[in-house]
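Just the one chain here, laid out as structure tokens, in the form predicted alone.
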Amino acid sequence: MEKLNILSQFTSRFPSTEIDGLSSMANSARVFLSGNDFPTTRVERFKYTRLTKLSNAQFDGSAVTSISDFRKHQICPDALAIFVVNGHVYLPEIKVPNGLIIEDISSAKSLPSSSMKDVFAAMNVLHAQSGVSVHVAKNTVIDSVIEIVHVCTGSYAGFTRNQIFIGENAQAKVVMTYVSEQTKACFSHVHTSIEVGKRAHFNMEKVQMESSDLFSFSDEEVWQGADSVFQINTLTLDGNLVRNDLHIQVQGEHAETHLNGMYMLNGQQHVANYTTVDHQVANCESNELYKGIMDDKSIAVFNGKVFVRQDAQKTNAFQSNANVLISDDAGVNSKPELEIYADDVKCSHGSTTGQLDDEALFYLRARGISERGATQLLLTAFMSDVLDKITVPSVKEKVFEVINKRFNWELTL
């Protein structure tokens, strides 16, 4: 009963919500919670991750009222930006595009039923405050990139929910961008549908850069339409407890799934990724690669399984995950896992973690680079595959100008 009543006590701190569309899911989130405790190491999904200190935070709900502009955490430019700003939400002040709309959540006529993951899912379901939607029409490409910037400050706590719709044949690209500013203990849960139509191309850029009084929860659903194509990119560069998780459903042939992960911590940070990718249907391809540095004390979890149907033959799903460790406290907990329950498969998962190599270091160092210039060039070396997965460059700039900051190097594009 005590554990229960934690989890009683957390979600008493937040209101109902007003959204309309999340009418149809609330038993179903009251029942979840109903027969859930406040997650412990004792629960699978949660079984490398304390959350002792979110549990006993407290949060003020107060916002930093003089907060500076936040129109300077956008990271593109030209783009077509949204701001999520401790729940408030602020819509593009430029026309859009004909063939795209968005809109305020509360908004939206209908919303796609999630499934209940964890708690945390199950309470975006009845506390999400506020939102955005958008929604690309059949046939209609949109050239301009869509910058969703989430910004947290003070010692805001809260639940959003996005809508993504991408229609048939249509083309797309947002950056979800996640920042915070003047923060104390702040608590913060995205959850994101998309949707992805019938030869739909749709790409996603996720840029984390909260700060250290952050514990940052964020949760995307994807379901993806026969031909299509989905590509996510998540690159945590900063925070304190960052959760993402990623819950891909391939439900038409031929599509294809591409997930890219990036991941460096020091400190204390907590950085942990779940993914699931389940093929449903014959004749799809996924790759998944996420790969994470970790320096001082902190910690990575990496639990990714890649489902295979029954009816999915000739499915081709590969997931890899790589870690390097600078620092002899630092760790990873690395689980990959695939369920076949096709026979025409080709299927393949690996993970591996280690230390810089001596011997390339004496390589590089014999030449004359400094012992500081070799290991950043062999660091480098070792994300670029996923750097260049990254597919607007003014995210590329982004993550270099972060990275250099945070760990007083000086990587170059």
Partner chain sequence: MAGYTENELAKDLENQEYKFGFVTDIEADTVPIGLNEGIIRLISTKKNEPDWLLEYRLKAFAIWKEMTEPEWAHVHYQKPDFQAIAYYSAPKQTKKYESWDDVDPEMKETMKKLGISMEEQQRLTGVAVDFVMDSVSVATSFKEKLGELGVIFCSFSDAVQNHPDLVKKYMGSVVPMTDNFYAALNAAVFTDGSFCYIPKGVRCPMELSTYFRINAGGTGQFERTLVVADEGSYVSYLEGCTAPQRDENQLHAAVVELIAMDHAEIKYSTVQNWYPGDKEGKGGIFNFVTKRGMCESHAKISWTQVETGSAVTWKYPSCILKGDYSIGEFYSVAVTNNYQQADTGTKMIHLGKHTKSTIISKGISAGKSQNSYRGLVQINKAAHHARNFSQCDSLLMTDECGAHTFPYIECKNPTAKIEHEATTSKIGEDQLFYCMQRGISEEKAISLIVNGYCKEVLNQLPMEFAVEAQKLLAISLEGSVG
Given for the second form:
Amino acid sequence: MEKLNILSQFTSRFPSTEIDGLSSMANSARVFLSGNDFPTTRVERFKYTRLTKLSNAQFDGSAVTSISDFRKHQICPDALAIFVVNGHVYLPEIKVPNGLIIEDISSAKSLPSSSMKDVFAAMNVLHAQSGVSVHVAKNTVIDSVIEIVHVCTGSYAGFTRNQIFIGENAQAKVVMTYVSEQTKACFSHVHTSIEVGKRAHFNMEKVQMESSDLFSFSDEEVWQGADSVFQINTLTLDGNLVRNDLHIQVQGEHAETHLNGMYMLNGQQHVANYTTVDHQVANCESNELYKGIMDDKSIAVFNGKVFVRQDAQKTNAFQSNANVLISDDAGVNSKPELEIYADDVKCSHGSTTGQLDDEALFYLRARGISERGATQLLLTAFMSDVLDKITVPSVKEKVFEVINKRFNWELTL
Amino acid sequence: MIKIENLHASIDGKEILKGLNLEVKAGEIHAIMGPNGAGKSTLASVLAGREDYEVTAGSIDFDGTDLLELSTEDRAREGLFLAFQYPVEIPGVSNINFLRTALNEIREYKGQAQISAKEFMAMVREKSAIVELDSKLASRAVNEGFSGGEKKRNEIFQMAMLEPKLAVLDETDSGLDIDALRIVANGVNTLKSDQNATIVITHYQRLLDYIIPDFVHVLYDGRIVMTGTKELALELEEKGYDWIKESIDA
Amino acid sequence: MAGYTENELAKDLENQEYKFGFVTDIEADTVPIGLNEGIIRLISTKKNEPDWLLEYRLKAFAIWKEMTEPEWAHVHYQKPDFQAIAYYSAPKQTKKYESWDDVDPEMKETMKKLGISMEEQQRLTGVAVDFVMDSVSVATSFKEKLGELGVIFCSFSDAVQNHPDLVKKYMGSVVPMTDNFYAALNAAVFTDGSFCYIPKGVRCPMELSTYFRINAGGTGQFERTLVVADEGSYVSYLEGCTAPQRDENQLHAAVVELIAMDHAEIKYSTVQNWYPGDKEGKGGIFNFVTKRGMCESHAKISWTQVETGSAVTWKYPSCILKGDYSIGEFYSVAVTNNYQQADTGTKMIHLGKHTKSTIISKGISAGKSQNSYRGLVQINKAAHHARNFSQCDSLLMTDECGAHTFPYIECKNPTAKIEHEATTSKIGEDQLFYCMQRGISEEKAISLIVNGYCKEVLNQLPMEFAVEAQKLLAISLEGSVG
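Given the form predicted alone above, what does the protein look like in the form predicted together with its partner chain?
Full complex below, order starting with the chain above.
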């Protein structure tokens, strides 16, 4: 009884959504919320993430409205940029190419229904204030990068909902930028539905660099059609409690899925990456590579699930998670799961946790490189295969810039 | 020994062998050469009975038996041996255990008694010497962690142990340096008798300097298009396959 | 072509018969069904137990009543009705066996059918065997020889009577009664089991072995095993399990506790072949077992298991690596067929410095079965320089079965080195073709490949057990092929 109070107390602060496209899901969201408590570590999905700090946090809603210029947060100078500031969409006057529609999600005609994987996903359906809808028509190739910049300020708490639709044989690249400014305690939950049509190619760079007093939750739900290619790079560079939930439904044969992630943590950061690749049809391939470096008292969680259904014969699924702990107080929890119901498959996963190789460090130092320099060199080398997956050069530069600033390093590309 | 007539075979609906004829008599060594994609490895696979390949027409008579009616293992038991181009690793199963199982199954098929452990070990010692195979390799898991050359020598060692009537060597020279090639060839020559026969499938002539063939066939586009003696192999080495392609396609 | 298809194999596997499904006709002394304080007092009285043990049982019962039965995501079964089970069933026998000759001929016959010919074993292998039928330990051989070395190997009941201090000191020290639902139930109603104590510095000269058998219908088996290896000692302990074929599900909820003191080593091997139910999934044993070992400094505990039986298995033999430089190992082969469900794995809890653990798990799924590996590697803050290597492989035989891997890796120390690898694959077609090209039948080829696949685990078993395990694998996966 008491726990339900925590949940209703938590949700009571959020106004109801005014996005029409969500109304069809509202009922199931309500049912889900009435049947579940505010998650504790007894809930498998939150086994390693304590949310008491979140449920106790005071969000007075006092968003700082007078931001001088949120455009400075844009990473890619040439991108078609849209801003979501404290849940409100700002669509600058930009000339969009033919076949591309970018609009406020409230104007979008229909929204795909998402799964209720936890109470936050359900709350998003009931309380999302706004968001961006990107629609790429079939056979359209968008050359410019589309950048959606999410900015939180002050003591904002709220839900955002985006949708991205990539039509058949179309191609596009989106950078999702997550930043904050002048924050106290902040809570942000962003849901993004992504439909990747037949033969379509879609690439997403998700760059998270919100400040260390932000509770940042985001989930992407992806549907892939036949012969499509989807790649997402989740780059977590800052934040207090960061939770990424990726759910890929592979629904067309010969689709390719690539999930990469890197997380560089320090201080008291807690970053959790949950991924599910649900292979529903035959002849598909998925690759997953997540790497992390943990300093100070930070804790990383990786939970990657590969699900191969009975019909998904000839699936090739590979998953790898590697972690380096560089402080005595850092920690990591890794759970790479395989759940397989088809027999003609090749699936593997690996997980390693350790320190930098002493021998390698010694070798570099013996060649005259300082210990500090040698450490950075090895850490860059450790991260390099994930960094190489980044397809937008300005994102890569930004990653190095942020890491160097936060860790006081001098890493170079 | 073996008579292949008008053999047509396809994989995934694509026809690879298009009417191949070949006769090999006891005591003979035949070389089959040809450019990449001509169907050389397909022929080896079809002879051994790999299920991915579908025989759509033709016949193969193996010493009076209809080979195509037999399962893979019964072909082996009748005395057909394929030395694989890429020998398969079987983790945890020792070479010795593997061969003893094979040998005993073949004996059982022929109505012979099981081989005693003592007899078997003596045979292993004798036969492994033929290909200078370290006896340690005999007790390791089948092909696991073997070098390329060791795998090929292991194939010939197995051939020596199983004493087949017809051995098909599929690109056995690939991945071998000259010393290993000599050892392998020497093994094949040692095992040769007037009771058995060998088909050597290769892309290069060099192996034939060591295993002297009685006949050399050129396989091109699923058919044997030319037959000659060792000299033909030398000519092919010198001129390449293009002149054959030109003369056939013309 | 007379090739043998996967479907035919699957069909043959379904028809495989359970070879230990006979019922031994021995009169049993069984308490009324149901579970209440009265029953517990009755069991305790029948066993002539001291008061402290009765109190222990009643306390556990009180705790159990407050607990809820656990739910597992990947195990589905009809929950047992705890009031429909008879918690005590002993072969009716008024006097204790003094020698092998005293043993009931029917019972001897049972053992023979199980492949345990006591005389043979005694003469040939020097294995000391304890035999637990239904709930009571009926024979322990080699007592005298072990006695000379100070090794205590007896039934748990005898240990309670003759070595109460040891039992009192160690029972529940590794698996407390509060640990989980079935451990609590066991603590309340356990009837017998085996007890073993190896004194300081003694290397037990023979394998100690216990055979467990559930015979009577409508009963559950709740045995406890306690192995204490004092400083610098060594023991290898074997455990085998069978049960007759019955349409009902029978519950087996055992607790095994191992204590390896400084520099001691315990090797614990299990070949579990409880009745798995028929090919429609009817009947079979629910095998819910808690097994855990405590390692003091430089101690080593090695669990090896070959799991082929039971309708539902829930079992995670674990090691608490408390002492510095202690070592935990887990080697497992789990075969599931028809409607069997296995959820098994291990927990390696690293507390001490330089602790090391190795996990090798091989799952083979056939029929419509579900086979899961669930494991935890936990490196705690003070466990400097801890090492873990895990390998979990799954082999799939049909397209109707499932193979799942759920490893939990928790690391709180930066000096740890943890490696986890897992693969899932179908039995290799290339491998089968290669074998068959050498004249080996598909049936033999599968058996060869499967045994090769499990070799790292089978190699850990003592010789006699390895042979038995291989035979079992053959029965499970090959016997009906033809």
